[in-house]
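Below sits a lone chain in structure tokens, taken as the form predicted on its own.
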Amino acid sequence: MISQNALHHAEKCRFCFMCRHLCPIQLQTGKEINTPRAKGLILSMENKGTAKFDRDMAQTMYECLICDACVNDCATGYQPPLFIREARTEAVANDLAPESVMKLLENVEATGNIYGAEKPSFAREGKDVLVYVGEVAACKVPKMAESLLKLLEQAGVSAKVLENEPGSGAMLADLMGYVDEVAQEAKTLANAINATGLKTVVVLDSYDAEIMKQRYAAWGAEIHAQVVTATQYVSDLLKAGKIAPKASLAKKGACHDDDRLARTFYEFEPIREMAKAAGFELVEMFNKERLAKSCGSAVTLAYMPNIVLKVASGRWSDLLRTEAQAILTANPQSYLCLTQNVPEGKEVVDLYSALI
């Protein structure tokens, strides 16, 4: 059942059109059903008994990136992702979620990650910091993880990576909401991190960093170390002179502010400091920082690739309106989504690799 708190948000959102122009999916599909308002209306109808929650309604709830663009711009503080996540919980519990979603959940149960494959290990011993790689980088963008670790080594930072790195719960939470299984994943990872005794955890994927910093404590899974995004950590190393800037590339690039860095952490400068240090001349896309349009997420790409292709194309359209030759990112999920449909003559740049 949807909680009363989530229903309160849904009832308010069903009356309001004010964020429809910010939804990256609605912008690409043009369908009203893809707006936060429509999703609120669906749950309101179910709550009032005028409609029954079915597979079509469940499908609609998964046509959302949970990118928080709607939350970021809401003048009254309502949160569509709150009721969308709970609707996904209901969909899974009642076997109404899309087959592609259920397959990913089966993969998590079998292998611990959405890809249904053995997660590659980046294990190493170190005494300064613990690096959390995450399943997207490990399984799909290993070069980014390797580059980050090499960059830290060059900066004189002794980094440890867990031998059998547990999932953070971020992917599972997007698939089925904040349920007990997600809290258990959080506790497993928190215990593994705390057992190292290290005081700093450098998190490569901002989606993992968000759930660690925003949710773990409430689940009794508090991490004793300081959790810092890899972008912030590398930026601090640059400022300390431990990473040498590269020569100018005479190439223009635009930074993509990923969903979590932009709207959870309000972190904008570190990625731009990294880009400048990598030798890029920076230009800005019109939709930037907190208003940056999402390019998709790895979990949505896994269960609904057609949606992510459309959304990524929308982000490339933003780049094409600038003089930039490259879109710059330091997030494995953004890199993965943007590389699905790169326009001719353009490129996606992993800034960790660019700094080596």
Contents of the next structure:
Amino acid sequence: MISQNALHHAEKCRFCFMCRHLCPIQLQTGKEINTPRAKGLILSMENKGTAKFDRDMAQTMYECLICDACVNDCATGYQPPLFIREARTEAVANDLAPESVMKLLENVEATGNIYGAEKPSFAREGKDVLVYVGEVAACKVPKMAESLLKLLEQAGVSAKVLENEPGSGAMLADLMGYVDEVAQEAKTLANAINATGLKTVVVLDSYDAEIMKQRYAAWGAEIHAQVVTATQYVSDLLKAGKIAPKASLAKKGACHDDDRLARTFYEFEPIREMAKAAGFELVEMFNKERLAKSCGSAVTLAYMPNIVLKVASGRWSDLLRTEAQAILTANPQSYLCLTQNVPEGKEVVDLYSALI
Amino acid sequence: MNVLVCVKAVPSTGSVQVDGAFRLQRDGAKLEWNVSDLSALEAALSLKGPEGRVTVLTMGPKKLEEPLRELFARGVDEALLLTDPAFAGADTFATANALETAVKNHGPFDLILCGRRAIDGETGQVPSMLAAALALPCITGAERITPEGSGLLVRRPVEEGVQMLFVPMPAVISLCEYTYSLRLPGIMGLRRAKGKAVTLLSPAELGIDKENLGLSGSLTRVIQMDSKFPGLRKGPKTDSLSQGIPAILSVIKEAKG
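With the form predicted on its own already on screen, would you show the form predicted together with its partner chain?
Below is the whole assembly, all chains and molecules, this chain first.
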């Protein structure tokens, strides 16, 4: 039941092989089936009746980070994540998704997050902005969330965080595509945000910011407040002189442009402004900004850790080709993936903590 | 509430070609559900209530079975497809007649919703013709429907503002495009959809004489189509307001003779 639009994206590939050189998973596994064009081809075969959508095919559809690198560079302008997400919907609806994926979905059903654990609360009252922490920061990278909130406090911003913060739908959308269950989660969060009456929502995780800004309105889940990324918000506070820059560390660092900031928002300067203000001497990795290589995402790390560890190693290889001692990030998902296998003598720096 | 929604598969605007005689080349064009019909469908799904049912009704080729099955995943309970070569070439009158018979055979319905017009024909006549054939009240071009007592309160945009109209049920209401966002298919819906089948209906099953269907049952024929503005954009062009206004006035005076 792949849509006509998704099939169009799957079948019109010109086989120019560009995505083959960009896909971070294909680069690490070396498997031809991991290229976006191969995924399109097998879905096209399934549509023509020459292949069956089975467990193997479903597994292949999950061996993708949905990092959008292929979209960014596709010569024909096609969007493989469109048909990959729909194929995941098919996989879940037909009980063909990998067991590790189904386990995460069970966790979401039981606890509201992929980790199957109670989500730590950062709830607080505030009158200036609402901060949306997100489940990855709350459950796995709490220090980043604490640092952002402390930074805002130091800058004189009174920040509110929701009690029992609902999920954004970003995780579910990566696991089973854009389905009604995701839209329902979006509506719950939008209603909770709108009920605060605050005019600005500062979103820590760019994956959450993406779905809120790009999908919610079409699902009837309009957020009345302005949604801004935490990186942009903190960068604006720096420019306004409300956060004092740190003394030079005489340390070289390279900013990692996470998938969503790099290829959804084209937001490159704010994290570099934050890095400079934190005292780092900036160097750049070869694959930067829109061409930045993904280091993995929290959801893929949860269901295919072995592959994502290789992907993160790929990003570390980019850093090792520079003089930088540290890789700098302001995204909890990138921080989580990069900290899984830090090369000796190198470090991952959370830019919010570095600015305190 | 038992709601029927009439939907039409129209050529996708991105894929359809127009020939030298200004006719749509439907063969090979991708089909998609008419945009205002999707608003009607979402309105039906929102209004039906826990005990209610939503039935979709369409007329077209058998290949619409799969797109109709996709609507099951969005919450539709039953799908009726009028499919036979005899239905082809129907004008709005013959279409409304065919729909009327299907409604009578599969009803009764508390409410019949349609899109306000299809983007291929752009007539907007079928909802009111269907209502007339069924002797039901009709409100066209609605943007919001709310249950009110034994009937419905309907908001309808007009040039000067909005009208709030009350209509008893059963009734026929047509919806403006983009007024309701059609919900996404859900995983549970997709699973349910696998066990459901589209009901295919032929003229014989509906008990309609083929003479009253399609081209032979139509009251109108398209004889010829032409461009409305053959001389458009051939006049003098200027960036200067002081020169442009007198130029337009002179064109108007010339046209008035």
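Numbering follows the first chain given and starts at 1. All values derive from a computational prediction rather than experimental measurement. Take the two forms, superpose them, and find the largest set of C-alpha atoms that agree within 1.5 Å; that set is the rigid core.
*Asks:* For a quick test of reading the superposition: does C13 move by 2 Å or more at the CA between these two forms, rigid core aligned?
*Replies:* Superposed on the core, C13 moves its C-alpha 2 Å or more between these two forms.
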